Structure formats: C-alpha cells, structure tokens
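Given next, in structure tokens, is a single chain: the form predicted alone.
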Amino acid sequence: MSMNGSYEGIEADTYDLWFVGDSSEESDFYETCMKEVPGPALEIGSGTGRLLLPYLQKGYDVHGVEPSKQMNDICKAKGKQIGVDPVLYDQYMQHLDLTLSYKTIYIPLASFMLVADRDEAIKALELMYLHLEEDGQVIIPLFIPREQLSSPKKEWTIRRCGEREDGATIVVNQSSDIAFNDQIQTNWNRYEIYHAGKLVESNFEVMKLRWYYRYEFEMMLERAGFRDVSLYRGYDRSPLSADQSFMIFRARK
C-alpha cells in the first residue's frame, strides 16, 4: 500500500497510461500565465513531465516537485531522450524547502487536494508564498466532489483499462467514501496488471482527497499572504459559477 499520493510501484509505472493525450487546452493556459508573469516556475506534482518537459522544450525556466522519486526518474529518462535535462526535487508540497524563488508556482490536476489535512494544507500554502518572488503568482486547481455528494458508489467500478508496451492489460477498480462534515473523499484503488488473461500482480492504494468550497478557499490564500485573487471555471479562464464543482485559483504575492 502507498502513502497517500505517493505514487511509487504500479501507480508510477501506469501513470502515463493515463495522463496522457490532448491536454493542449490546460497546458496553454499554465503557459500564457507564465507568460503574462515572467521569470522562473515551478511545478508541484510534476509526475512523469506531461507538462514539464514541453515547457522546457519551449525554453521556459520550469522546476519540478514531485514527492515520488520513481516517478522523478522517470521524468528523468524521459527528458534525456527528448534532449532536456529536467530539475526535479523530491518534496512533498508541505514540506516545500528549496533554495531558489519563482516567478509562477502551479499545482495541477487540483494535486494540492492530496494534502488531506487542513493543518499541513495550510502550511503548504504559507511555503509556496515563501519560495515566490514579489508580484509571484500561485495557480491552484481544485474540485468539489458534487456528484459523489449527491450519490455516493461504495461499490466497486473499473475507472481506468489500458494496455502497457509489453501487452500486459492494466485494470484500476475503485471504491469511494465520502466524510462530508470532514470535506474528505476517500478512494481505494485495486491496481490489477494481467498478462494472457491471468493475474500476475496487484497492489492496493488508498488516496484521501479534501475538497474545499470557494470562499474558505480564498480566506485560506489570504491568510498565507496572497492578495488578489482570481477564480476561473475553466482552462479558457471563463468567469466562476455559483455552482462550480471545478474551480482554478490564482493569487499573487
């Protein structure tokens, strides 16, 4: 079992079996942010590079922190055959602790939420805010989980099937739970890997999740020292929505 959102094992292994494909819209909008900000950026959550190593292909100064070291030399491997030579730390966001100041600091696919506890949340916020130069900017995805709020599925569904290099099929089942005074969903994620149709290895993950609600959300930024914030709907930056489940956040130092 990993830590959560550690990504190591299977998780690293299959992570560009999923996170992959256009993802032109999201990446665009992470680029023309830093460009309306110059200057260096950092990435938290950067994985296997999906968006990091394009960047650095583009000669944008990006950093990246992922706080899972396979996942890192993977990102690594990756770069070298592309000709890029990414730098990467290996840190968790709430223990943030480096020796350079960014320009941009962005968490994407609303990764923060991975930090489950409020305290440490918080504090994550406060070291981003350190590691910004004057007039940085953070931008933070995060989503409400609105359908499982409404309904939730304790029961088990296949939510990813793809097909690894070598031929082996690849099945994540999942089961949810959600603790709503807490703002706390639960997932337990079956990572099954089949070769010729039989099993040949498994491993089991569970990932807690935070939500957080608009307004708490700001008051959150605000108290880290971040003014001026902005929210947007979407990665064409359209204005938010009373009933938003996904919600983008930028703020400045």
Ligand SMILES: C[S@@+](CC[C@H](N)C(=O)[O-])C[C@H]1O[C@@H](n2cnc3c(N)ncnc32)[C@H](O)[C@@H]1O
The other form holds:
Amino acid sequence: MSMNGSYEGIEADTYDLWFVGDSSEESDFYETCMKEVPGPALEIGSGTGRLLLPYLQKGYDVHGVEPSKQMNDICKAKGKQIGVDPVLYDQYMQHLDLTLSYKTIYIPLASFMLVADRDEAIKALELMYLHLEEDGQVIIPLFIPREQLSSPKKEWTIRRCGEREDGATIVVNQSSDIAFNDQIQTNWNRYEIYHAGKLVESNFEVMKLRWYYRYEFEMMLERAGFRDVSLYRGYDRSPLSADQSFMIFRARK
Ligand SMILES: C[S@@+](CC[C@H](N)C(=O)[O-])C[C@H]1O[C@@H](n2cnc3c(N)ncnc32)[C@H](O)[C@@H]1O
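Given the form predicted alone above, produce the structure of the same protein in the form predicted together with the ligand.
Up next: the whole complex, starting with the chain shown before.
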C-alpha cells in the first residue's frame, strides 16, 4: 500500500524543521485529556515524536502508530538522545491491528484527513473504537479548507522555507485544488534543497486530504459506536463557534 503524502525522504528529513515553535498549548491539551481519562494512550501518526517523546519523558504510557519507516527511525534516534525508548507500530490507522487496548487514542495535526478514502476513514474509526478500553476516549482534530473553498490556490506558492543544520535551504512550494462534492483537497508539494544557491535535490508529492463537516463527522463517530461527542474550537478547549473551520472532536467509547 502506498502512502498518501510519503513522509519519507526529504519530507521525513525536514519535518522537524517546521515545528521549532512553541507547541505547548497543543501538548498541554492532549496531556490534560490524558489526565482526565488515565491509562495507556496511543498517538496515531506519531511522526518524529514531537509530542510523543516529551510525554514519555514525563512518564506517560503512550505508544505510537506510524507507517513511515523513516519517521519511526528519527523518532527512535531522538528518543535515544533523551533516554526514552518509544514503542512504535509500523501500521496504517485504517488497518490498525494491535494486541493492546488504550484509554486514549489521539491523532494530532488533523492527520486523520490523510485517510482520503471515505470507506477507509470509517474503517479507521471502527478500529479505533475496537482498540479502546471501555470508557476510553478518542481525540481527532480536523479542519475545513474554507479559504480554498472560495478561491482555490492553484498557483504555486511558497508554503515553507527553512535552513537545515548543514546550511542548506529547504523550500516547499505548494499548489492546491478542491473537489467540492468529494470533499477532497489535493495538495501538490514540491520540495527543493538548495546548497550555495544551487538546486541539489528535489521531490514532488501529491497529498490528498478529506475534510468533514461538523454533523457529518459526529454521525460517523456515532456510527462507529462512540457516544458523548464533544467539540472544541481550539486547544484552549473553548466551545465551537458557528464560523469555525478548525474543530477538535472528542468522544467516548
Ligand atoms: C502531520 S504528521 C504528524 C506527526 C506528529 N503526530 C506530530 O504531531 O508532529 C502526520 C503523520 O501521520 C502519518 N500518517 C500518514 N498516513 C497515515 C495513516 N494512514 N495511518 C497512520 N499514520 C499516517 C505520517 O507518516 C506522518 O508521520
């Protein structure tokens, strides 16, 4: 099975360049949720361990699910440096098959949207339900690409630009399109690495993201067996407002 947006090669190599800012509000949010429903937790799409590793350092029992070998390798190497040894499962969330069950399953940075096929997304929710202990919780942030719905950004724009440790400049150009009735945003990402002003490496990837509307996703959660669905507009846990396009769903088994 090939991955939607590879998170291998340059993408994996440069991932940590883009998340150097303060993510404490986000991290505190999941931590508070875990404290409220104590017990083992599972981060789906754990990547390079941006959230997972600090939780392990603090003593939380969190496992990771991540299908990119390279992201897992980076996560393990970073863990070694800080003295933690993460448990990582090389799996796709739509095929989740673990022997353990958890009190919390969370999927940061709207990575649930990477499961672009609707049937597979429904399957992923069902499998998360199966992997939760009784009373356990699932936490799924999602967004609607609202700006692009009114004016799709088909022209290439610089989405990210940063400098790697070795002095190379990394540029990510992006162009997007919207399939309105399919609720799919297609992003074309062009990665470029420049050394001394010369292009030395490039990569092109297609990433499809499926967006959901509020009531649609509530119904999907309920159909998968979840109850007590609540919604936040952000990591400060304030309630959703009518015009909000970022939504954090939280539901119980
Ligand atoms: C935006 S990154 C988030 C990484 C990390 N959770 C963080 O907050 O920094 C998305 C991650 O989801 C992983 N991913 C992509 N498709 C997935 C799938 N179908 N099932 C599980 N993980 C997936 C990617 O490999 C990538 O590491």
